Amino acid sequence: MKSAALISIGNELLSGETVDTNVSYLCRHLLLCGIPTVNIFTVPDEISSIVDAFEQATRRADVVLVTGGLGPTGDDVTREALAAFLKVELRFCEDLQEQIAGFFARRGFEMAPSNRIQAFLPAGARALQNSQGTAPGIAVDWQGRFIACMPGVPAEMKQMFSDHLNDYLKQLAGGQSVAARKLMCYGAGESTIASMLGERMERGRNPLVNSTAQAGLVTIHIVAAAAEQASAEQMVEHERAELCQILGNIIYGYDGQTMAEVVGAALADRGKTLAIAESCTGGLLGQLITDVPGSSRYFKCGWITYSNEAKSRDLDVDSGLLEQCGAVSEEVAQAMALGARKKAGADYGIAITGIAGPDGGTEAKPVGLVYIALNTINGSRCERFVFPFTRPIMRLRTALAALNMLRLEL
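Give just the one chain, in the form predicted alone, as a structure.
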């Protein structure tokens, strides 16, 4: 199975000043060409770092696509790095300089001397015309690998890919068809899931299985390649069924479904309703629930009872209980969940209370401690978690854990 690796170049990507939308575009379009992406590298504007990325990418993939670093300034060093990797010299191309000068002339400008560097190519490489800007792309075949460098400007990159690479990569895939599925997981870490799947996550396998993780959510990616699309899809479906057998209820959804979507659909299918009471999450759980269109079918209401006074006044939590056990306790969480369910007349009540930090923790009740309670007409249960992360991540993981409790109950 042909595979691809992407290299994104630029200090601004590593500093967070620029969001790398090029990667998602290329991953999608490579799949349409029949070539899955297996590695993504983000590197600074340094020749040694870019050369290292080339070395790693060409070891792991048949196609290497690069974005960024083709401009005329001193920090644009992709062409120099590619030449260093290939162990060849940069050679000046008179026709490229004429094209670049012509781009400026058509707009009534004279080409600056600094743009001359864009007319240099590594020996043996060919230029990819840039109809949207001054920086030509670079393409080269090397030891059975295909390498293409494109500008980092999204509009220029997309047009260059469409003009010069899309059809070529389809041919390079050799009629290979690709099918992909995602399994959305919660309740086990990425390393635990990898251990459960074992050899299924080995490189070079078809179907290829890999994973990504964020805020406690793990996405399993399944990519299969075959001569015909129907065969690729059959391979993916067979793999999906087997992974579901292994992972069980760790899998909460498919192909990008959110936890809130899955829980909401389960409530709607059963004709059940939900009310919530939040403290440390400050309304985040309610936002996740109501982000789903049609959530009014099952979501009744929610309270953000941040103070003890609000917990007593709005949810009928006994003030003596608050004084005795403290707001961050199993007892108070259960009382909040009961109060929310009863006052809303809902089938399910969820309550959250915890310490989001960065201050306010003690040895007995550290920052990141949270109690999540779930109340139904048949009783209630409460779970204790410690999420020792930054305040935003702690709150997000708490809201997801609350949704997962309800998912498992349903």
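Can I have the other form now, the form predicted together with another copy of the chain, not the form predicted alone?
Shown next is a single chain and nothing more.
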């Protein structure tokens, strides 16, 4: 079985300025290619340290993936370090320079002279095109090893990996085929899910089942290995079906789907439309909904009614009601949801009102309290939550809870 080593390059990774999320993305995707990662090296922007890492990495692994240090500035020396390790010179590539200049041109800029360095490649290496930025990647075969250098910017690295490396590495791995599936869960914690799944989550099992949690969402990873791709797929599918039996509607989607994608697809399928009114989330719910390409088919509009004035003016919330119950109340949430749906002429209206904090909480209405109302032609309902977290997490949990209410309604 082939193995991989990763080299993360950048002073910012060693100063603690940046958390290196590239490695977890690459480890996960390498595993899906059938190539486990055996070592990760994190080194500063120094030629000697990088060459040293190349030597150790190529000693340990068949595939070496490098991120960072391909930028145009003086402290970006990955290009030079790779050439030094390979003991070859850097060669200027006319067509590569044209690609880079083209990237600037499309944005209506002149290419800065310093970007010219990005058009140099170690002799014998090939460029990996970067559709998201100026820095081309570099790939080279060396003494039976495959080495690829990618930009450190996660969006650029991910695009480059799927454009140029994913399929290639799958082939390279040969032998054991690996199939994987993710189940996206909401409404139960990791430990609850673990106790529901019991010995299915034991280590070393094939298919392997484990979970990761983030901001109220739990992702269950299923990975199966077999001689044939088809049988690996079958094993994963069989496991998936059984887990769905056990977990029911805790599972909201698959393979990294967002709650907004699932809810959006359900709305589109039914030809229904949505309008929203947000107070404490201040636009976050709208942002999550419109993150989905094509959301204009079902998302009509939203109001960010951050003041009482706006709630009355734009959503016809009775100002007496605001006086009497307060902006953060079931009554006002209901009125906002109704107002949003009616004004927009939508099928569903969602409203959020709460206290994101850090200030503004009271004994009766603590920071983290939120009311979420869902209004439809057939009536409306409201749920009360308390998310006693930091402001950003409270806001994210609230938006997810709102989407989940609509998901279960649909």
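Numbering follows the first chain given and starts at 1. Whichever C-alpha set is largest while still superposing within 1.5 Å between the two forms counts as the rigid core. Owing to the predicted nature of the structure, the values given are computational and were not obtained by experimental measurement.
Fitting the two forms on the rigid core leaves the C-alpha of E383 displaced by under 2 angstroms between these two forms. Here I7 counts as shifted, since its C-alpha moves by at least 2 Å between these two forms after the core is aligned. With the core superposed, L90 shows a C-alpha displacement of at least 2 Å between these two forms.
On a core-based overlay, G34 has a Cα shift of 2.4 Å between these two forms.
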